[in-house]
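Given as structure tokens, the chain that follows is alone and in the form predicted on its own.
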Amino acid sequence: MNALISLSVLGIVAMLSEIFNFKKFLYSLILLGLVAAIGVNVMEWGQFQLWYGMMIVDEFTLAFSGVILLTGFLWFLLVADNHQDKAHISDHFAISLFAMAGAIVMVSYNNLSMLFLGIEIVSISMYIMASTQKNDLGSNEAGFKYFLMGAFATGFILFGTALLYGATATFDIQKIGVFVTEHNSELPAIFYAGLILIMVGMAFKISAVPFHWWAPDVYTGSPTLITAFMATIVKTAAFAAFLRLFITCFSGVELFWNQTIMIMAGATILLGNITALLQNDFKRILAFSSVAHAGYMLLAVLAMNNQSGGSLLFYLLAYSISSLSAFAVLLAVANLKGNTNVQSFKGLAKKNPFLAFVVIVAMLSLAGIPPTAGFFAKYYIFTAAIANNYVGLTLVAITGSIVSIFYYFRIVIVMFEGDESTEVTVGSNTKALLVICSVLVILLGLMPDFLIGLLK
């Protein structure tokens, strides 16, 4: 909970920096503040607190909050060298910090009203950030499309929450779980209707098929920095919220929803990977790749065992740091070449071996090739699913992973073609980000046991 307070204070400081004229120190203050937030988050480990029944601090909260804070710190390293709107930088920093605060709420809620508040804090921030390039038609379209689709999803979640309250007379997810256990055979129809509506709304938030079509256009049209934020921090918060909700509230009626989630997961994996295979724009490839990864992570929700939390935590961290590496290099290449097409990476390996190495590590991890973190991320997710007898779905996931190798390795092959590439320069903060992410991807691949055991 101290991490939430730290982020809120940092957001307020960012808002005040313009008024009190200390904007030039703001970036350093934010990085120091995020380091402090990570520190207080670690210090709370092992504690259990329930804040007026609304928010909960437990190992689940602290572990996923840690992923969000670490990813946020790395994202801000990327921002320093690539933020173009210097005039409004304090506003953008404040909105980003408040979005992170909303993400923390989404992983620590104990009441459905707090889940809704967390989702809206994140969503409203992203509606704004997606459309910050006012002169770019794609950015305007991304913000408008995200707003419209997000509004529909919010409606589903609110209506579903109202029906659940009508059935159980509480918003407290622990009490809803107890109610489901005690009345398993006599749950009213409005309870199941509420469950379906919330599931639809959350499926939008994680970009699962068939509620995923907003993601490619929004990811492509938004500024690349914001796309990186959506694909990592927002996705982490959404999946943690999804897992907590279903494990706490709906595990007693698993037979009602598991077939739906199973079909959704399989369709998300196959459609995401096959569609990514057909793309020529690297940003759009990463967008459909993000959809496919959502399908893999749904296996952790389906597993509903003591491996679910740890496997999802590991997957989200591995996916986030790999994606940040890919987006960082994409930003550097796009700034030079003026586009995000795959062919922009042609010859990169000969003129920019460091950047090429970073891309190779990221692609190997996203594809799930050892000895990277991505391999063990998929291994733990698949193991958790098999332990709960989802063997067929796991085979579908493995097939999807094989398909993904083709478009991930396509990027690698293009980097070694030709020699017409000019040298791509990156700032010192971006270099630090690339080094940290690449080292973490390799270290997590070599020593995965520590992290995976945190939430067993």
Contents of the next structure:
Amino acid sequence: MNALISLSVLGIVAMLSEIFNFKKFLYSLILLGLVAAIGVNVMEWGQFQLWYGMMIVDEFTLAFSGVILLTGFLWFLLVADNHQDKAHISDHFAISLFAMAGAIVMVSYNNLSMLFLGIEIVSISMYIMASTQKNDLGSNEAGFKYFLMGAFATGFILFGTALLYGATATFDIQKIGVFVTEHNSELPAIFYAGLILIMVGMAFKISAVPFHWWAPDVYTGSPTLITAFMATIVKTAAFAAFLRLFITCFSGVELFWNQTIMIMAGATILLGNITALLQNDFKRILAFSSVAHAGYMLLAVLAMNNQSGGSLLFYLLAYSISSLSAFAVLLAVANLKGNTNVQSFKGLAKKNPFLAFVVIVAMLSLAGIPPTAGFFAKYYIFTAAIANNYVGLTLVAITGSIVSIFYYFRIVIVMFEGDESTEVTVGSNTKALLVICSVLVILLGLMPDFLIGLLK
Amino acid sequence: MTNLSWLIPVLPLLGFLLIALFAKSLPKTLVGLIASGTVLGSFIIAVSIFLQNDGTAHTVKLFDWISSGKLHIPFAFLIDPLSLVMLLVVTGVGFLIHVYSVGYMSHDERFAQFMSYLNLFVFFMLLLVMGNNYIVMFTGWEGVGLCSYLLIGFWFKNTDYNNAAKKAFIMNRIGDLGFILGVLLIWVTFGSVNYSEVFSGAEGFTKGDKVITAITFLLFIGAMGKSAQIPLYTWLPDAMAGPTPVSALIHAATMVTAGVYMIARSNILYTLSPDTLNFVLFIGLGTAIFAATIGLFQNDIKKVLAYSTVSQLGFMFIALGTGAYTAGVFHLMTHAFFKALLFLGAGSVIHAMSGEQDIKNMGGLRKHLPITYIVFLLATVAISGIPPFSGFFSKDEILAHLYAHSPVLWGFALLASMLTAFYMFRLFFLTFWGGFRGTKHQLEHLHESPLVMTAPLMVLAVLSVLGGFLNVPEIFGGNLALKNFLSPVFEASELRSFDPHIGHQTEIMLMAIAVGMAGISIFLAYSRYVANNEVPSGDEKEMSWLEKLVFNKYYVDEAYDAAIVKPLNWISRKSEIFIEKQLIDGTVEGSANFTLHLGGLLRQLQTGHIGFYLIAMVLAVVAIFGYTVLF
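Next up, the form predicted together with the partner chain in place of the form predicted on its own?
Below, the chain from earlier opens the complete complex, with every other chain and molecule after it.
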């Protein structure tokens, strides 16, 4: 809860900086504030609070808030080198901070109205951020597309929420869960209709097939910095919300929804990975890879056991930090070459061995190859799924991850091709981000135990 | 002092790391000092531990190495009389050869790398002899194999040398497979790989137990590879491609005796298996004679010494095969002295002859290389078994044990010993006596080697002469010092095996025959190569078919090539075409191409039209409703 308060205060401070004219210090202030937020979040560990039945603070909340805050802090390190629009800096910072606050709401809701509120805070912020490059047609198109389709999905969620209320007479997710177990055999049809609609809405938010259409286009069109935010922080919040909703409310009717999600997961993994194969734009590859990773993470939801939370947490952290360092290098390369094409990475290994190393670590992790975090992320999620007898789906997931090696390693191979005369420069903040991410990726790969034990 | 034993292997390792990491910035003198100094340090520690040792075994545990399930392998050293003897030989002879190498290799541009490899080798060799379990021994065993490979192919620009290095490595791998299977079987049988637990566990087995026979047989296959016994010996003569100090250190004095050490260490297991011991005996005897006959016709100074090494290793295995473990270790030690001396002396000759190795082109070198000449003579006398030089005592002990075992086999071993005296003196006379047969250019450059090379030669010469007095038999009023020192290690085996005793008169008679035969051989060599001034032509046309057969080393390499290498190459070429290219690549690339093609199709779905996206989503929702209602 303290993390939510600190983020909101930071956001308000960012807006005030315009009025009271301390924009110069704003960036450093935010970094400090985020460190402080991580600190208070850690301090809260082990507590349990229920805020008027609307918000809940438990280990699940705190763990996922931690991932969001850490990723947010790392993302802000990336901002230093890559934020071009100096005039609106305070607005942009405020919006990103509020988006993070919304993300925290999404992982700590105990009431469907709060879930809706959190989703909308995040989504509306993201619609704006996607279109912040006003002169860029792609950015405008991305923002507009995201908004149109996002509104459509929000409609599903709202409709579903209303139907659930109609069936159970409550927005409180724990009460819904109790209702489901008590009336297991006599649930009304509108309950199931509500479940499907809310599931569809959430599937849109996590970009699961066949509700993923927006993701590749929006990820590619948005400014790369914003894409990094969407692919990491927003995805973390959406998945945490998805898992909490299904574990709390719908575990009693698992047999009703598990086949649909199973098909969705399989389709997401296969379609995401296979479509990524022939893309030539690295940003678009990362977009499809993000779709594919959503498929893997659905396995944690399907597992529905005490390993679900821990394995999803591990996966999201591993995926977020690996993606962030990939995006950071992409931004540096794109700033120099003017495009995000795979070919722009030519000769990187010779001229910038450090950046090339970072990319290799990130790609190994995303492909799930030891000794990186990505390997254990997949390992834990697969074992959790197998524990609940999803052997066939796990085999599909493994096949998908074999396919993914092709496009992840393509970028590695390109880095070692050809000669490049100009050196890519990165600022000290980005460098710090890259070092932190790579070290974390390898450290989590070597000592995965401590994180996985966090949520049981 | 025993507590410091961990320093013995660590010092050469440090030397290796220092030299390897700072090769470019260190001056040559410092490299030489570090490399020799670290080994000298190990030697001094080994000596001080030796002086304090009272025959008991000490285990020095460094840390738990592997712990998995029931498998617990400590990284620990065993300091007992046997490992002490080996430690002294490895560090002592090793130090001398390091010093020699500083002179011998001083002109090589990769001098630092060479010295670092030598240090690394000493480290692994020390692990091999110091480990208190079979896995640490195996680590050293593989490590010395690696160093041997690196050093044989040290001059890697020559393809033949590279091939020799590969051959050594591959032949050793065949043996290593046997070794590791043996270790696995030990673990399965005894539940441990620690010597103490294995040997105490072995007490529960009766003599001739099948499992013990299998274990000892598998371990012996490892020894066949490492110690160059029939049928895995062919790599050792080729290994002479390496620089001469390498031949002296690795391929004569230390690494190739690892098999002997391993069997001596496992003596309790071997004593339990008479079948394996007999097998060891026959292989050793066969190798001793076989290699000695090949040595008769070789004209390359190092090749002669290489076959001589193979033959002498055969003698050591004869000793082990008769259960005379002390005699085996004794011969290992004296052999390390005189064979290292022979190789280093040969190195000195090659150095003086500007790289010439063919004895047909030498001759008369005693005038030009007086020190080398004297030490080489001493070593030749020692290996020929003339009293009171070291080789006499150790070889005599082996022959005496063999006679007690079987007089017929003794006759064969005596033949091998005669051949040894002959080919060694042939080599000696052709190199140092008569007139010079080389080119004028070589004659002008003839020079005695510098002190840094001759000093180790002189020390080794003293050892070759006096080494035999470490274990003087009773009939000469000796006290069998080495036997008594080693007895804690071999005691248990001796209790189990019967002690074939032969009378003093028989023993003296055997000695007289052996010495007499050696004398005859030397005389024959003298009359042929000095009195008649004969020089081997090396021309196959003048040879009888038997000479041709031996000159070509019985065509063993060719036979292996035809029977194993060529069929294997044929199979791999065919499987490359049919299995690899068509079956595997076909399947793999086929599925990859299919997936890529699919990717090309699926990406067209991502049209960018919002209308299409929304309709697709609505259709999906309808489908989900339909699916859940229907099923």
